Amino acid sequence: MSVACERVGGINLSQGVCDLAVPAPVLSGAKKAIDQGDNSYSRHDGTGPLRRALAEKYRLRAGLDVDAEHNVVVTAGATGALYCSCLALLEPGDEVILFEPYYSYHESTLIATEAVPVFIPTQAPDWSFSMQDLEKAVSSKTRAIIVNTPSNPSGKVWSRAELELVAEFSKRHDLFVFTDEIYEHFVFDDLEHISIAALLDMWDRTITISGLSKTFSITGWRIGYAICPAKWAEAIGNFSDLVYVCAPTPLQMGAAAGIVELDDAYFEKLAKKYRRKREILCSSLTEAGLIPCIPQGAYYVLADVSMLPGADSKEKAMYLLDKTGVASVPGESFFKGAAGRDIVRFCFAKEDAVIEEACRRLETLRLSGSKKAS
């Protein structure tokens, strides 16, 4: 969709690329590292300053006693962290449970490592799941479960009660939990981000995966990480070394500077800024007749496009791009079966002027009479 959008000179609300400015401490930290000659390989599991900064962050925010020397693996993006975790901890044929709608890279990473994704449906608007469905999905081959909170693409922020259900389930069936928390600072409406690793007896089986791409608007820097017990971190780090060698050294230093120098006020302001962007986009989608499922976190919104012509969500997304010049992602990227046929995903990690122009274009759908006039 990004390629199709570029071809027509449209507004790209498809790919999750942050257009906002990078915080000054992050830029200056990277520049300082380059100027000082920190341009060779780092230790395979990351530079000391970044590992220590991450360990302190998780101590303060999640109450986890993280050892910077043994529990942190810095990787080439959060996708690199998941890939190396799967290589290290799963065997070909192992089954891993995913909740729909799911992030497509989670599915593709499992397939690339020869694991087998097993899908659990959830119900809008809160994307709740059934424990009965979860129990039915377990087999002798089930090895892990993936939790994404806040979620891409739904924006769901998992509650403590939901996480406790998954925690109890994982302990009962002796499963790993891979938890993708890269949007942890994008939480709205007075909700709370909770790390499942901090729940009772969950540290030993949880691999917390995240990164700095979204928080600092540095998606191209590829700075991710895994936080987990030492026995898993060693294996994950070995695979990260084999596949990537290390994440970019001076960029790690910039990310470390951002974690250390930016206080809670920065993250509170960030969440407030994105909440406003959410409101602008969701209001216009409603005006256009593309009813949004209001996200609780992250920076995506799923919208109902059943009013648009097309046999599936790809045709509907292409119709939308053709008529308005606004690109979205077809919902079938996030669901197995027909559930995503009438859904598309929009990204609102854009400057206000870009979102406002996209909204102006989307609202022309209402004026043109939608599907019936087509």
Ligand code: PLP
The other form holds:
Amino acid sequence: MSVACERVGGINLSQGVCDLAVPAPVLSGAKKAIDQGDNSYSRHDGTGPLRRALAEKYRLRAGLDVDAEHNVVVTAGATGALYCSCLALLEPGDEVILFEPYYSYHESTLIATEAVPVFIPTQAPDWSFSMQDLEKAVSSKTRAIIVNTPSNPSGKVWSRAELELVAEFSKRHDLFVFTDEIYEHFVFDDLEHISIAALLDMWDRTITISGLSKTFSITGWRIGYAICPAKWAEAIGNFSDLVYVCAPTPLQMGAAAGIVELDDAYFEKLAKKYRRKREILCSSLTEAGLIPCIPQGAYYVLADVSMLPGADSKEKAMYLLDKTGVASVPGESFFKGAAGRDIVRFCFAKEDAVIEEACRRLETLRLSGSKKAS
Ligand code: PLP
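With the form predicted on its own already on screen, would you show the form predicted together with the named molecule?
Next comes the full complex, this chain leading.
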């Protein structure tokens, strides 16, 4: 969709790229590191300043007793963290439970590492699941379950009760929990982000995966990490060394500076700013007749495009691009089977002016009466 959007000079609300400014301490930290000659490989599991900054962050935010020497692996993005975790901890043929709708890289990473995704379908508006759903998905080959809170693409912020359900289930079946928390700071409406690693007896089996791509608008820097017990961290670190050697050293220093220097006010402001973007986009989608499922977190919104012509979500997304110049992602990228056929995903990690222009264009749909031919 990004390529198709570029071809027509459209507004790209498809890919999850943030266009917002990088915070000053992050930029100056990286520049300073480059100028000081910090341009070689770092230790395979990350620079000391970043590992220490992350350990402190998880101590403060989640109450986890994270040791910067043994429990943190800095990776090439959260993507690298999940990839190396799968390489390190799964055998070919191991089954891994994934909630649908899912982030397509989660599915692709499992397939690339020869694991087998097993899906639990969930539905709008609350994307809920029960212990029965979990038990239906488990087999003797199940080795792990993937949690993603706040979720891409649904925007679901997992409740404590839901995480406790997964915790109980994972302990009963002796599973790893891979929890992707990259949108941890994008939580709206006074909801709370909870790390499943902090729940009772969950530390030993949980690999917490996150990164700074979204929080600091540095998707191109490739700075992510895994936080976990030493025995898993060592194996994940070895694979990260093998595949990527290390994350870019001066950029790790920039990320460390950001974590140390930016206080809670920065993160609160960030969530507030994105909440406003959510409001702007969701009210225009409603106006346009593309009913949104209001996200609780992250920076995506799934919208109903059943009113648009097209046999599937790809045709509908292409129709939308053609009529309005606004690019979205076809819903079928996030679902097995037909459940995503009448859905597209919009990303609102854009400057307000860009979102406002996209909204103006989307609202013309209503005016032009772009209804499906009946
Ligand atoms: N995890 C989720 C749920 C995402 O949505 C994305 C990006 O869209 C990533 C991970 C990628 O993170 P990174 O840039 O750190 O590899």
